[in-house]
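Below sits a lone chain in structure tokens, taken as the form predicted alone.
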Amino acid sequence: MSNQTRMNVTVTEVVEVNSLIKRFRFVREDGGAMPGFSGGAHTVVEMDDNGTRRLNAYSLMSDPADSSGYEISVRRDDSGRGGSLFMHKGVKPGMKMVISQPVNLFGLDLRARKHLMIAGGIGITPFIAQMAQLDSLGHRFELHYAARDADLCAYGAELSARYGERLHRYYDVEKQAIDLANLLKTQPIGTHLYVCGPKGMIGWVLSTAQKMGWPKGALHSEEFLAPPVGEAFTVQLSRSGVSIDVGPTQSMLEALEAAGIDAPYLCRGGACGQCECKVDAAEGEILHYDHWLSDDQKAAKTHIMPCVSRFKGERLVIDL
């Protein structure tokens, strides 16, 4: 994270939504007013998570309108690297921290007749600020909402309150399933499909809509993967020289920066592209996470994103 895009903020807030989902806001540590963003947004967040640095992004929720401060969801994940077990176990109300500023990869197209939203789980977070957004403007939206039941429904309830029969909630429990098929069969010409969630659902909505013969450009979707925890490794980069170990809960991304490597990002969860470097020799099995590089690409060996993938083998280059 640049010195350009930090940010020096105050923890004013501390809620726990469910048993899984913490609720953070920020506010800016000189007082003055939050950049603005747009629905879709997400901020990077750093952490010194026992003295390895870790940059998790999250998705803001908070009315984009609302200048005052920025609110994320963390989704507590035990068997993760640390980050969220940081975020809920070690974050407490007045603590300072860092973020970035806000980035948007995943923004309305605010010239569609309609957005229809589909989400599951943690994945309603980007919804709750394009709600908003689309309510202040006027325009169309419906939002389809899955989760395993009602507790774990976050936000469900406040978002029923406020948006009425724009909103549907099914629960895994009670054996409710989205009639997609049927749902993208009744939309009006020039509606757009939005989709966050884990990354089957994203794969059946996606795969269906383009089945039905919907077209490409309205069709958007995002999915922030948390890189994975693995086996050490040793990364070389081709144009230094330079060897870096990669621990077992250290994404290569964060080995490099530890480094002192100042590599590109922009989601640090194998959407963006931003990271991908060329592979200039790797001499084992490159471990991809991603869902930004072809199969192509993959298969052949020629292209990484340090941000989520790893590697087993006896020797890796990187043309960085």
Given for the second form:
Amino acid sequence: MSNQTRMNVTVTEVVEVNSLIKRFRFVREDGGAMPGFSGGAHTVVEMDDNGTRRLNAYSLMSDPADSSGYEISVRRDDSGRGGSLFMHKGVKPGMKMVISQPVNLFGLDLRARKHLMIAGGIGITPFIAQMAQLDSLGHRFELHYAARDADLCAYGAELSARYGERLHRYYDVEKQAIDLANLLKTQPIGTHLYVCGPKGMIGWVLSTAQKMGWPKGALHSEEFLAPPVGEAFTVQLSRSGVSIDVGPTQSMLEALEAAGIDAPYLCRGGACGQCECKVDAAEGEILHYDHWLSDDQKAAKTHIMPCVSRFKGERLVIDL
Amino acid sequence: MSQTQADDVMKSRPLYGRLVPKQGSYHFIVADGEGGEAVASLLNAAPDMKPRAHIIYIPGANGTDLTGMVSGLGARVFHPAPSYASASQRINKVLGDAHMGLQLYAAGTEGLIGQVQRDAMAAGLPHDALTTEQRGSLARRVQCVHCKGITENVTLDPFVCAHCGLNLFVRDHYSRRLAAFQGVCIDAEDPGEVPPSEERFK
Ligand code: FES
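The form predicted together with its partner chain, contrasted with the form predicted alone above:
Then the entire complex follows, led off by the chain already shown.
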């Protein structure tokens, strides 16, 4: 049970933003208004990839005030499981697709005096929606955006044109780096910090802020993990007694769904906790890839997050 | 004197910790009454904080006055104040001018801690930003739900609202926004039937 209502949509635009990123626009098939969302929300896009059903979460980047459609940007991952490749190669304007209602796991704290945002690469997308929202509310914000070079700094130029001084861009190839210590030192009391980007960047920003005395309640991050590929394994479900094979490029959650089991999920990226499942028996090693379970829970092999985690060993039985 | 032990009952009932040194660029400490002792142990445990410490100290409503001791702790700025109300402008100015990285500490009575918490949140800090330690009197700041008046340093339960004169029962229901417990009329059904007051918050 996903707790999500699905919507039938039509792809109305596919735009090549740069050599790695494409933007997609969806409108409802019935012509109705899209459900409202707040900056930071994502939608789960369903794909039928040659018979394999994939559901990938993407941040909404369109203006939350625009209820005529949703926009997402997808970065092509040539070594990934194929979801982004499917979006890049298979999705054309006019195509019918199914997406979920928006869910926000990376919302703004509007009690903040100021919003300081740090984006790495494709991590810019939730901030595009958040900045539109903050700008219309008249809230104070500033965004620092790091990318490999000007070409891969998607939307950088237009965001700079729109937000001027509030936008700062950094290009790795030009050896420009965010002066994080200085930036964090000079923020007024009541600033909240948001970071979205690669794992290394999130770790660096959060640990630096904590070392400099930022309270946890002022720190916000989002990292969608693509479910990793791995060796095939089998999972037994103790309640129904069935055994399900999980393929190398399939997540356990996808394998459950393919077998007709309605398992819970929200983010499909190891972040929200919704898919948490009790482990009845694990003879072998659980490959935990989520950042939901505590280290103790991971070590104790009592729980698993089927959206990203895998198994290697003799026998895995879960309470489902 | 040891830390005040509070029995926790209701979810909104605040729990307090200890003043332990935190990493940060500046240390802003507000204390009243016996809270001065917690400030002393904090600065003695981390003397390197002193050049970046700013203390505001208010004598306790129960008469405990450690102004002399606290002023001698070696903080970069020491400011005595007769009451929270008189210190409030200064507290808000320090918070308003500060940068993230400032560490905020409050020690002493629940009424003081709650007011620092309220002002910190008004400055935009999240509620986990404050390090607290409850010391000394358990007297409560109570808001009468009927007239909305706040009575400070309530030790008796039930007590008479200082504003409207109703007999109030002190609940554990606590409001962070008001920094006060809730007082509810105890004899609304049978006016005059008031159980004897007990000194519950010494
Ligand atoms: S669906 Fe969010 S953690 Fe698995």
